[in-house]
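The data below hold one chain only, encoded as structure tokens and taken in the form predicted alone.
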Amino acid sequence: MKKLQIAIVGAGPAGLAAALYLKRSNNHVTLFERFESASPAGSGLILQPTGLTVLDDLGLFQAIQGLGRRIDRLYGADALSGRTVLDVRYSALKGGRYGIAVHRAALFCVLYDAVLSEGIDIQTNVDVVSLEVGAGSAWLVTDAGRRVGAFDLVVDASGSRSKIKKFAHKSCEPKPLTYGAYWASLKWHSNGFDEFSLQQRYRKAGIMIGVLPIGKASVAGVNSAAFFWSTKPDEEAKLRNAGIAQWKDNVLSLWPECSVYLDQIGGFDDMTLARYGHHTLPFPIGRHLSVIGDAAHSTSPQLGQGANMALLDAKALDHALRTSSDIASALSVYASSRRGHIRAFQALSRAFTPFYQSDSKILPFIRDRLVPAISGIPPAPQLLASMVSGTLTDPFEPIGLREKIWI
């Protein structure tokens, strides 16, 4: 195709990665961000072999590896009995796979610095609320009523609360999940904690506490941990009214070693309350519109796939545009190339989340007895590792990518 005029709405990981790919494919790219300055949101995440393969393809693997922390194991135990109820090891799979846990600021900065070095135009304070589509072009409409364009393609990377995903052929809004989580980025302490593992403690399915080493937010930063506590957002007021001291006592009664992290939390305002929702657009495309990342599919972070899915979407869109003769065909190819992988992992997340975050009594009972019984019997370790890695179904071949060689 000819050189395209492309607008990307949203400067998160999905938008930044898409900007890099599409600029390098000789398109003219403009990024639009609704905030005064582009910045990261949230605490920590695990970049799985899927997302790391995309970053390697972009030439950014070494940069993110230098900031993050290698993760070899995801481990969880019942807080009272100590019984293992989650034990996933990447080593169960051949090839030497692993994850890298990072501060969201580290991932943002690596991508953002690359975007700046490519000379990609970033326009801030632009809140896109609608689209206008005409013959062969699309225009952005801002909250101030300004019309910006024309563009051959608009890429919606503005997150699950997107205002323009409604212009996809079939759209839907996220269904709020009952449980969210309080998150905080704190100074890392190794006493009692494994620096190469995500560690969690559960009390049935209503309480989940986690500690994830996430490396440094910047080269000059200190090693950090993401600390999280699952809670119902609807009960935030009740939790705050009871006081921070009572909450800390509750955490310590379940996981005493967490005192080194609780000492760094002065009040609830030192943490961020994350709310989760679940949705999957049946067709993440429209006229001159592609929807990627959380705008196209959002879910609980239980399987840790969110940012990784977004990075795969960015690569898929670029591959579709490179291998198609026109925009309409490219959008169809993009949607098709991601459909199987997205639907499989959205279904898995929907199925597994209630075992770890819900009010159910029977599901954690089954979990606590079934997981220890089968977790060491093949092929269960391999299946669990494939789910966490994001490779239970192949996401690479349909989007023209080969998995990174790990060894």
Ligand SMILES: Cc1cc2nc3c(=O)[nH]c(=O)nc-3n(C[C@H](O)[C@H](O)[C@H](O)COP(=O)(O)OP(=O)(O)OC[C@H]3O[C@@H](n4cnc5c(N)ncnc54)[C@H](O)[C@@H]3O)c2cc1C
The other form holds:
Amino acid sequence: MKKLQIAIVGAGPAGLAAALYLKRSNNHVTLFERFESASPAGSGLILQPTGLTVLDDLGLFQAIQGLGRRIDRLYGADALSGRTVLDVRYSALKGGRYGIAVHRAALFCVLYDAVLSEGIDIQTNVDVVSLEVGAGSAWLVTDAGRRVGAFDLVVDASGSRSKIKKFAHKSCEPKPLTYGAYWASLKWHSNGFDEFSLQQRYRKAGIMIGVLPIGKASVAGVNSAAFFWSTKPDEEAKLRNAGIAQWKDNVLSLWPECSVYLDQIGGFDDMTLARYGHHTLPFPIGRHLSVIGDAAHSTSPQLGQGANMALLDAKALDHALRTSSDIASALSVYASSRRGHIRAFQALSRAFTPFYQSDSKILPFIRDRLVPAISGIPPAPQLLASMVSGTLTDPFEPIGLREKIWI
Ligand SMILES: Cc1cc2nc3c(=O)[nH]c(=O)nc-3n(C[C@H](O)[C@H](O)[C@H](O)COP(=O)(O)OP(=O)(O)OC[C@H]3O[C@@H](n4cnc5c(N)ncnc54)[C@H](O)[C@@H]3O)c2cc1C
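Next, report the structure of the form predicted in complex with the named molecule; the form predicted alone has already been given.
Let's see the whole complex now, leading with the same chain.
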């Protein structure tokens, strides 16, 4: 194909990775971001072997490894009985896989710096609210009523609340999930916490507390942990009215070692309340439009795949454009190359989330008995490890990628 004029909406992991791939494929790329200065939102996340393979393909693995924290195990126990209710080790799979937990700022900066050094045009303070699509091109419409274009292709990477994903075929909106979580990035203290594991404590499925070592936000930064507390956003006022002291007493009664983190939280405003929604676009494409990342599929972070799937989407789109003769067929190739993997993980996330975050009494009852009984018996450890790695179905081959060699 000729050199394409491409607009990317959103400077999150999906948009930044797509900008790098598409620019390196010799297209003219402009990145639009609604915030005045592009910056990361939220606390920390785990980059799985899938997302790490994409970062490696982009030449950014060493940079992310230098900032993040290697994760070998995901471990959770019932807060009162101490019974193990989650135990996943990457080492259950051959090949030496692991995850890397990162501060969101670290992932953002590594991608953003690469985008800057490629000389990609970034236009901030542009809130894209609509699209106009003509015979051979598309235009962005901003909240100020400005029409920007024309573009051969618009890439919607503006997250789950995208205002332009409605231009995709049979679009849909995220359905809010009952549970979200308070998150904070705090100074790391070992205090009995393993620096190579995500650790969680549960009480039924209504309470979940987590500590994830995430390394540094920047080279000069301090080692941090993401601390999270599962909660219903609808009950935020009730929680706040009861006061921070009561909430801290509750956490300490369930997991006393968390005192080193609670000491760093002065009030609820020191944490961010994340709300989760679930949606999957059946066709993440429209005329001159491709939808990638959370705009195309969002879910609860229970399986920790969102940012990783966003990175895979970016690679898939570039691969489809490189290997197709026109934009319309490239968009079909993009959608079909990601369909199986996305549907599998969206379905798994929908199925597993209520075992760990819901008002159900029966699901955590089953979890607390089933997981300890089966988690050591093959093939359960391997299945769980490939679910967490994002490789239960092969995401690499359909998008022209080979998994990174780990050792
Ligand atoms: C608390 C929490 C924990 C998570 N943990 C994990 C984890 O462990 N592992 C994992 O893989 N994923 C995790 N996720 C999911 C992950 O954060 C998302 O899947 C990922 O950020 C999606 O990237 P994205 O680029 O598609 O969207 P986003 O990160 O949402 O970025 C969208 C960008 O678009 C911009 N934008 C939005 N609207 C407009 C507009 N109208 N015009 C212009 N710009 C716009 C936004 O400002 C933003 O910069 C977690 C999510 C949450 C909330």
